[in-house]
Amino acid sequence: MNEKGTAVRMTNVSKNYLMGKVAVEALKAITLEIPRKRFNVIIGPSGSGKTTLLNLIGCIDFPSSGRIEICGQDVAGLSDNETSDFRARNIGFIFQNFNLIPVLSAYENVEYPLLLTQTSARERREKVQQMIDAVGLFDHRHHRPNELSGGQRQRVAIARALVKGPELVLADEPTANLDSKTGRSIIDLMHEMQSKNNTTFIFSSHDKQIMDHAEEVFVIQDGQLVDNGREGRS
């Protein structure tokens, strides 16, 4: 198991992709520790490897070499089914394009992760209503995504990510498609929810507002970690 205060530990992690016959090294011997129950942000220019790093932490992709521990679990030793189950129980995701299911209402989108973990109907109802209310969308719970504004859709995505009580929430450029005022309200909401639920948030972002809220900042450039967890400014 990892130390009590560590949500993610990477040791000499590299990730290579094959583009035609050419091997591209997206991440180069990354070693880092991301603390639990904090507002962490990974920053760097486009193409630096931020999204690749987030995908490895989210068990969506796997390293070419090195070791990754998520919530104390060495994920390299898990089968495909075990990886899917681990991800479903421990990790929530927030995307810049929201990734809501268009034919489902806001309520049903938030409920969906609980269906994957076979939560009882009564518990699902209690958790979804509580989370929908927490993000200020109770009156819009029956609306489908195309009936909601961008900010409202991102609030649904936040509720969906948090409803199962995950150890980690990963957010890839969560304010990129929002205007600055809406983005600021979403950042404030995520910060409030992180504090209230003691969840570990890990962002990739260019947004200065997110960086200003960060407790830990990891800087990545050309696939390499150039600043390992300096304190944020809030």
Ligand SMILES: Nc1ncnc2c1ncn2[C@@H]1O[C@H](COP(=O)(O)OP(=O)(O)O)[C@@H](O)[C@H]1O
Given for the second form:
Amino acid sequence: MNEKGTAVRMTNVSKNYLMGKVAVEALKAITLEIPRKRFNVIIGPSGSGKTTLLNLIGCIDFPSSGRIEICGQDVAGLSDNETSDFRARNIGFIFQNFNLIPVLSAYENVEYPLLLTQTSARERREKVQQMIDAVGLFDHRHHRPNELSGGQRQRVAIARALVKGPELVLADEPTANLDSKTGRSIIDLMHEMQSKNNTTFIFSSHDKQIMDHAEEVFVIQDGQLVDNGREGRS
Ligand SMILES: Nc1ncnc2c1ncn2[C@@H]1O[C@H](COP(=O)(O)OP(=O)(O)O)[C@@H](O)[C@H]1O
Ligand SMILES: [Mg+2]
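The form predicted on its own done, now the form predicted together with this ligand:
Time for the whole complex; same chain goes first.
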């Protein structure tokens, strides 16, 4: 693999959902390569297949047909346990609805992914403190999610996604539930964290305004890739 290389390679990937007896073709023969260590953006209107695509990349769901390689690993070849383990080690998630654990503090939410990997208490403390600091939440570390603003919750989610140093961070419309100013600060923070940690980010949005930081743009419409990100931007 070269310096940057490929984080995600999809070949002819389709995904159908069954709605009663009707098949919905959410993704239609997608072929793409998403580069490593970049800020990649997937743009498409609501219903175009962004969440479906990210769920496949995150191994939360599986394709109806086609082949998916994540960080060089053909994920279809993994057992359930191996898939969970692969996900825990390599992939961090940031969601539209934050998906924090309500009974845990900000600190504990960030610590949580490390409890799923073998990390000593001391190393956990160092990593969590460093991440909480990096997202500017030191003073709020003991607050629970319902004691935080939307922007602060998303900061916790960013810290949680990055704390284990994953190869890949997936963010599904992370600013959709934030006002535009807060959304902007969250995008800036994600971009800063992406370059600082040299992580691969894949970020979905229906909002073209937020593409300033995008290094690669993939446009999806009706389950089809209409622009593979190679043109249009420099
Ligand atoms: N679990 C599901 N069951 C049936 N249809 C679904 C399911 N999830 C998504 N879809 C359909 O698949 C298409 C793509 O949805 P989605 O990936 O959520 O798009 P986006 O995230 O871009 O809004 C839509 O037509 C949606 O209605
Ligand atoms: Mg979606």
